[in-house]
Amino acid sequence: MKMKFKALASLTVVAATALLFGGCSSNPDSPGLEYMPDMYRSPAIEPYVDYGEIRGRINESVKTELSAMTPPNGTIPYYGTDSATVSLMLPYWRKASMAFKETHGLYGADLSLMDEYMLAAADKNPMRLTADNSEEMLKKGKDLYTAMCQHCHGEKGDGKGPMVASGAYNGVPNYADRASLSDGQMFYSIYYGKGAMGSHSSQLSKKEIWTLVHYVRKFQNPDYGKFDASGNQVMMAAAADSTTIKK
């Protein structure tokens, strides 16, 4: 009986040792042998996880697919409880014109048969520029412009950015020649794209785009955003207007 017990104990030790060392790996990225991995690895779909390669198994059919599901049309992130901010960040109520489906890749978007760009001429910038917020807003606008626009439109807004100088693009306008455009048309152009410029709606929020519109006005009028001692703006751009009509 003792012999059998010793033999069984020896086999158990050997099996445990083999299991222990067999679960190790020289690969520093490998967790080794996992015991019940579903207890600490979520089986649910997680955003930004490459499900084309899971635990060493490759599935080429899904390697290029997004794991995150597309949010329902018209939904927005949570922006708090401030009604002005929430109203500003609601989905853009103007639609892209039908032609944008082919020229700007807006597949699956709600499109309009009307010339929404011309209708946008009546839209005003809901972000009012004042003596108190002008400096901060224009600084934010400059940061956004440097990151998102300068490579094509140029540091001075003259349409001579590095991408244009390299010959990759041409036909980028000089902002000084576009002073007659309304705030709404400038917003529409950035949001949906215009000419060779693609849509920036996935890269910039509505608040950021309206901030950019203010900064672009500086290229058209150096005095834009300056206020006198009474708090009155020194000079408005020709078509600029900070009165809110609709967001």
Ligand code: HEC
Contents of the next structure:
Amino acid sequence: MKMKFKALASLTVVAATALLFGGCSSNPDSPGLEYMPDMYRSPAIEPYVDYGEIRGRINESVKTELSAMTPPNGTIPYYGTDSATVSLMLPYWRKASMAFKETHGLYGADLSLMDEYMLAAADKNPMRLTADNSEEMLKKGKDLYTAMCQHCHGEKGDGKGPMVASGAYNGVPNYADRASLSDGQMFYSIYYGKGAMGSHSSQLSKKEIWTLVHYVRKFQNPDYGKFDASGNQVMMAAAADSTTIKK
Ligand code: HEC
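The form predicted in complex with the named molecule is what I need now, so please give it after the form predicted on its own.
Expanding to the full complex; the earlier chain stays at the top.
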């Protein structure tokens, strides 16, 4: 009995040692023997690329397909709990016009048969301009404009940016000639593009576009965004619109 136990014990030691060293490898990059490799290393699924490969098995039919490109309809990005900001982050409810079919990078977009651009005239700028935030808002607008718009629209908003001056591009309007545009239409045009201007919906957030709408107004009326001591907009009453509020 004692002998049997001894033999069993030494056999166990030998087996354990063999197992221990069997896991070693002379290759310093090798992880050694893995008993359940798929537990240690999950397949590297990249959401935007489909290699058609899962654990060594290749699925040729999905290999060249793009996967997970667009989030499901109605997906809402999480943007904190501030209600003013959250409402800006909701999906833009106006659809691109049919006129933009197959242009402006709107492939596959839900297109409207209605003239949504005309309907957009009723949309108000949700980023309210007040005596307190005016300076900061217009400063942000200027920064965005300098980076994203000035090369076409020009430093003075006269449509004579370096792209136009170089002769590479034309048809850019002077903002002053479009003073009758409503805020909602400006937003629509910047968001979806208009004529030779492409869509900016993938480069700018809605908040940034509405900020730019305020900034464009400044080109149309230098008094835009100026407030008097009692917190009223200095701008002429005729040009004032409901997006600017008294303090
Ligand atoms: C590639 C050049 C180019 C860039 C960049 C560009 N625009 Fe335009 N923009 C145009 C052209 C061209 C038009 C005239 C479109 C038309 O009415 O056919 C236009 C028109 C507009 C209009 C008038 C829209 C309307 O409904 O009549 C606004 C407002 C405007 N742009 C703002 C912007 C802002 C803000 C930016 C920066 C985010 C910007 N644009 C970037 C070329 C450009």
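For the two forms, the rigid core is made up of the largest set of C-alpha atoms that agree within 1.5 Å on superposition. Quantities reported herein were computed from a predicted structural model and do not represent experimental measurements. Residue numbers count along the first chain shown, from 1.
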property	result
Cα displacement of residue 229 between these two forms reaching 2 Å, rigid core superposed	no
